[in-house]
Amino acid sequence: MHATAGPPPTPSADALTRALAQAVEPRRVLTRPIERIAYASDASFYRLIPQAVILAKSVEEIRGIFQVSRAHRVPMTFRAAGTSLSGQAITDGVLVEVARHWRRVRVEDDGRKVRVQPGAIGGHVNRALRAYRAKMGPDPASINACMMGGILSNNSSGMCCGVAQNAYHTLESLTFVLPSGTTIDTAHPDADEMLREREPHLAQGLLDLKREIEANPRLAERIRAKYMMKNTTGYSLNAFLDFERPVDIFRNLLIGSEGTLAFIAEAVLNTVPDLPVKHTGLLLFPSIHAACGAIANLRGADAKALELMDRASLRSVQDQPGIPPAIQGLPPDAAGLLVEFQAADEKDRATLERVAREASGGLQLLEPARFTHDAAEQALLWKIRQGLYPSVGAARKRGTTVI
């Protein structure tokens, strides 16, 4: 009896695999049942099979895939770390991995500038940032493992950064590679005019949708305030009220674009301090409201970190090793702030201390608020906080999804 993962091959995909194998090395060209099932799901719970994987290099060798993708009408999708839970790293077309050889990583201007390729874990340049008291301002959660690529593709945020210090915010410059083959650096000093006379439908098109928003006051002030917000999703069409020359807006327009509009090849992102004194504490409250309703006095504050987690989130952790006993017996309504204050200095310890006594001492708390300076009990905070999905996934019923 002879078993098989699937039907064979059909003409269409021999020829698919045979165009792709001269674009790329051929060994680089996976199309065996077994790899193209391993590649098929990613940190969400979808599944879809690609009909080939393509460990590319370099931009000749992208060119070259989308060549072959617009030729046999055989979509593309771009994978870096697949840590993302939406669903964006996989696809039953043409998947294109840039995690292996897209690595680089390189500190400019005395740590005030990063360049980073796709490929390079975000807790990776954060290390190589650490000798200059620098980081990124993105910080998501699964920073220790999800790469440059999904940061810049999904404008990640993340716990401490808010909004201003997100991917679209940070942003320098990057070099971009449209699905036609034209590649720009957007550093260039002759950015635009290559985008312009290489593009020019395209240019023209981000100028007509520009003007078509700043005609629309009402619109344009909802977009202003959206964007304003975490968690706003879609494309960065706050660009449009942001920049003025056509590659100034696709730039950023491609900083949460989830690799539909063209592949990011290279970025280079401004850094913001590592603020190294921190005062780090859990702030338990009776409800959710109660949670909320102390946010604004705690960033009024300078709080740099609010984190919040509902009774849920609490309770899928509270029984992990290390975590604080008060956690257990909370009320079912409950909810958590985590909170952090930091100071460049250390002689501004003392002054943390201070604000954050003064900002927690009128909030509704279950219990008094406790901070602390040991770095060993914020690093089991932080670990509440970044170990939640998986907590809550391991705690969910047999059957069901998180998301």
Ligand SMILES: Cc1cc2nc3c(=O)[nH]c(=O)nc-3n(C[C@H](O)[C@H](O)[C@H](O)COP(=O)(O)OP(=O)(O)OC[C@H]3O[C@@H](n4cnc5c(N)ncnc54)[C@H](O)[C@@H]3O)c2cc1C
Given for the second form:
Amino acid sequence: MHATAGPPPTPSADALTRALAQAVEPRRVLTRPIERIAYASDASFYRLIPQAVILAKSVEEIRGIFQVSRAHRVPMTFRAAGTSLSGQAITDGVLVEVARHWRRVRVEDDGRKVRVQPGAIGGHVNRALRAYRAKMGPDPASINACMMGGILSNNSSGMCCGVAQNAYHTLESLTFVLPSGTTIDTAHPDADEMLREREPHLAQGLLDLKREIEANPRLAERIRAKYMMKNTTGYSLNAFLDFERPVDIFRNLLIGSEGTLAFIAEAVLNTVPDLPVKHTGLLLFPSIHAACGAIANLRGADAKALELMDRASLRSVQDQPGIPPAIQGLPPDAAGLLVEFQAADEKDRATLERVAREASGGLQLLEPARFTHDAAEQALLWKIRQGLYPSVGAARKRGTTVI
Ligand SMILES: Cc1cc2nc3c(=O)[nH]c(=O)nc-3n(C[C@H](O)[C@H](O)[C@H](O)COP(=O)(O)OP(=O)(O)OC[C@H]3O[C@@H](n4cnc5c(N)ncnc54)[C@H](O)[C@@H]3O)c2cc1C
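Since the structure above is the form predicted alone, I would like to see how the form predicted together with this ligand looks, so please show that one next.
So here's everything in the complex, that chain up top.
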């Protein structure tokens, strides 16, 4: 019974609900079993049933929920779209959802910046930027579902952004709310003084950690090397090396902190150019080794996207409508590389064609390289890559997980 309906409310759960209903309009405090179970999963294989789900609306409410969480010693977890793959958007404490009431997007500085609230969907942000030929740096495959709170807190990257244009590196400023209630916009000219004055222990602690890291050259070098790569997880320790003032260190430490340090109420990101002319191809190699061997050359030719797919990944999509028939007959060790060249100007189209031809000319391929300008074909090739996670998930053996 409990496995499906969740634990029955206890006297302390009632007290918690009452306290939450004082911090937030009661109808936005969800405690019915069906509501709690609806929020018990994200895109990971974990399941935790929250004691309450709060559809928070304002910074004032976030402060109030922090107070209740502390007073009742119940953990508090934030959730945007809940597409996280490692269970960071679920809890058996209080779940604070930002998907409904924090959706504002404002393009600034002629498209060079974008101001977002945490419930804005990534794809919507890019739609607002399209007229300016700009887009956000982070481009997770889940961009049409996931939201800015998650993109920032997971330090999302994606298929074209690499490390250079991820959330950490494209962040300009943000407004955070600490569990104490202290709220700071890091763009404020006095932001650092405010943090030092209102949160002296935090500010000093950040500086102490910075000194400790800097006093250990091997550690500092290791951190630098680690955060130049894409697959580094955990807190953004590079913030201790990249910034001097406590408020700047903390701002970037929040990126990738999975909501464990503060609530992000708003952020401003620097955008990147959205290059409209694209030349895209799926190159098929006899082995993953051959595919990897081609990467440096293609990167040197300025390919903007290089996405490697092993045979198992390709197998998971090969029966879907529109998938190139060559994929079905691939040998067991084959691998694919989705390659895209991009340019800003229509007049560069012929150059892209030449570059793609030359860069793929000497490669060891199973099929002759074929690139396309056709938007529908390009969308199909990207759909293969973007849909890999759900496709592999659908094709997995019963009782196994994707990650
Ligand atoms: C099919 C698929 C493909 C994916 N592809 C990619 C990919 O290419 N690259 C990639 O990086 N990830 C990818 N992901 C993982 C995930 O979608 C992204 O990391 C995404 O950015 C998470 O956003 P979300 O809105 O779902 O956040 P959630 O899952 O709701 O939350 C993520 C984290 O952010 C915290 N959080 C949310 N809002 C706030 C806030 N306001 N303040 C503080 N903390 C907050 C949460 O507590 C949680 O720890 C993929 C997932 C799926 C299912």
